[in-house]
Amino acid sequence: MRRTFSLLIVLISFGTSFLKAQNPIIQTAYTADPAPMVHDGKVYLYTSHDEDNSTWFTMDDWRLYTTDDMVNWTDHGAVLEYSDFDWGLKNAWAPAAIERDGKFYLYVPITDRNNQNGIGVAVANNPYGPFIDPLGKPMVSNSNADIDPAVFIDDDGQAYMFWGNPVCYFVKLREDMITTEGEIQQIPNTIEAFGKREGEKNERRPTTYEEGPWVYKRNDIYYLFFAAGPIPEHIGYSTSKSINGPWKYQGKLMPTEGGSFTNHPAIIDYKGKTYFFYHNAGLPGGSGFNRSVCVQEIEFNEDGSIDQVNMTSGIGEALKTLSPYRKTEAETIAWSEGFKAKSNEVVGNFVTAMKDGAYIKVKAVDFGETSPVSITARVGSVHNNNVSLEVRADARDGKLLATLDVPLTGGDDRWKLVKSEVEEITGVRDLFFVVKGPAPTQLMFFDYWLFSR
């Protein structure tokens, strides 16, 4: 995924209408390298995390977001850091995640204390962690090409890991999922397997294969999606009738676009649909080092091929509704502007409003046929006591349902419950939480909300 090269950054402008849609799906932090996993009726999306204002791949932890409707994503914060590995020195780069026999595994590239790239593995008893390093060393560490893992369990139960830049390696995993079996193999870096590289002549990179492999199986066809060169990257894919190859290049899935000179593919099936994840630079301040994960539906042709797709504004309709009568974390968001993700030991994950007019949108909230009478929220403020949180229906300037006064609590380790009566609302609606207040940053902290009948 990451290497030293002369930077070529394509600047593509995203209009306001794009940014106010569903993509990128996380707006409270910069995220990259999506690694989605479906488990027990929910999508668990693990990502790498670009630190704000990065001018290189400054990445210290891996984050988790979940959804069961594909539009509202809940932030679970950092679930693993490179420093959780005693041998790790730096670089929390592109992860992979998988479940097997009730255990959850994260495969992560890290630079070790000898400044050598390697792929470590961490295991947990649930998808939220805590994840621990069972080996105390990298699972794979052969060269600085050891980055961007992808893990796949075939129908016969055999697990594999794919990875690598500038070539694609793969190896069998034992049933314990933390040790390898047999020799590491390389997919031949041929034009037949990965297509001919356009433009530049590069002996080390004769094909389009660059990095970021993702393995997927559908109707007995194996698919290998990958970030493809030359830089700036596009997404390509190859297919095979066997996990061991030979692989045949099928072309571009997504052209170069999005304002980031890298991209990183992932595909899952969920509730009868197929979803394609990638990243771009679509948020304000976005760049090749401040990226954001996106998702959109994708369809296969009858012969198993996939037509080329462009980046879209994302998923328009929720797969299910959200109940307002159960406590909802404020970090459950379909879209937001002006909020940042935070966490502490007092309340765990929460969000902070950074400016007047900051707002959060939650889609497809089902109030039913009877209107609630009140809303309760846990909030706080450190700067002043002239901050309020407006609750509106269907738009940021839509019908005003309630106004919650945000008290001066003195810090994000001090919180208060506030309550307000609610104007009548029924049916399935979108909710907007809009912050009003003076100029200082971090106007308020917001932990959760709950309507009552």
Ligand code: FUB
Contents of the next structure:
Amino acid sequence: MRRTFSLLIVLISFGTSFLKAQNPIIQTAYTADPAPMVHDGKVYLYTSHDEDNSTWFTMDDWRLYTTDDMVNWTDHGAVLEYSDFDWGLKNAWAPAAIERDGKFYLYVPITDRNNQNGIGVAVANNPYGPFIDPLGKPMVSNSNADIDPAVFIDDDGQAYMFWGNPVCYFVKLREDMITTEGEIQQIPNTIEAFGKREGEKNERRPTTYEEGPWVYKRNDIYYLFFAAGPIPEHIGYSTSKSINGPWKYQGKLMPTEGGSFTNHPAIIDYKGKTYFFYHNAGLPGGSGFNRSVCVQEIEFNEDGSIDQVNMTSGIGEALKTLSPYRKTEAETIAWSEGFKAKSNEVVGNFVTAMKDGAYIKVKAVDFGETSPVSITARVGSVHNNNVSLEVRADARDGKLLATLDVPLTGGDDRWKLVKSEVEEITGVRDLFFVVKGPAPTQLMFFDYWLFSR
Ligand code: FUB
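Just the form predicted on its own so far, so send over the form predicted together with beta-L-arabinofuranose (FUB).
Let us now look at the entire complex, which starts with that chain.
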């Protein structure tokens, strides 16, 4: 009896957390190594990108996602590729992003044509790109430890880059943000700075510091978060009263969990809250080479310490509502299943339904007090008939608001606008787009939607 009861509790809590799942925050591609940047009221999340079915770090480009409510994320596709650097050979690994004086900088590790690791910089006039390589060579080419950059501008305006595996380097950046100033320094890899490594003795890695540094400042305390070893990684952190150290190890922020043997921290303040980004293997097909970025809120204790946290199902409440009366890209998603991210020159970024029952959830859509009368969507299909897009409220099988027939357009380079009347709907609701149709993959293409009154 007691066992049945416990099983019931487990099933109920699993069911509830599944329904509320927000993590991983991107479901239409595998993403890793989060590099969020807050600019002008929005979060710009740059990520690295694991190619589907990877069995190694097969990573060719860096992607961008944005949000202003922390639950609905808009996919802007690949904004930079290693091949955009003339000297780049492979390995579009963990990026870093920052804005200075109206220009946007991406710092990216790349393996060059001599098989040496280095860190390149690319600059753009807006956060969406196009990003170009102003140097034509790596900004830093120090050693094969040159991966995982983090950039930070201190309150006095001095910029720094931190990076490295298996030790952590740092250097000043000039105001131009594309050249370094002074000597590259290494944070002493001491037990005091990074804590003693557990497990087998490792001469090269005596401390927990592994890779993926992230620098953050709060109440005059500098924080250095990092991916910590031994592998599988956890997240650790150290603090200092000065950006130049000495750093003092403070312990684990997140233990090893989530099915990926790497993890990678990033912390931002946004709209009065503090958010911790990391990655795991949480999507179907997930692994150490098919990772996914997650985010959850964290809090600091009064003395500046942070209690250890476990991975959660993510952020439940949107920070603001979304208007259905403005065009919303189909790739603005709180949660989805069975959709993949695509892009082409005709419509830019869009999503493709890979199976019958594929769905997209958009959270906190505010219909107001007067119901809309119609919905319009730009869609396409390579199938002749029987493909439809159901629009539902509150749940995948919630109230049916409209059914849009998806016409045969013949390819994702050909699109049609379809329109339908809608059932009465008011207030703030979650919206579900559910694909119905025969089984083959690439059932339909979906570019945007819009309600009208
Ligand atoms: O994504 C490739 C590598 O895996 C990153 O550079 C490391 O931080 C680890 O996440």
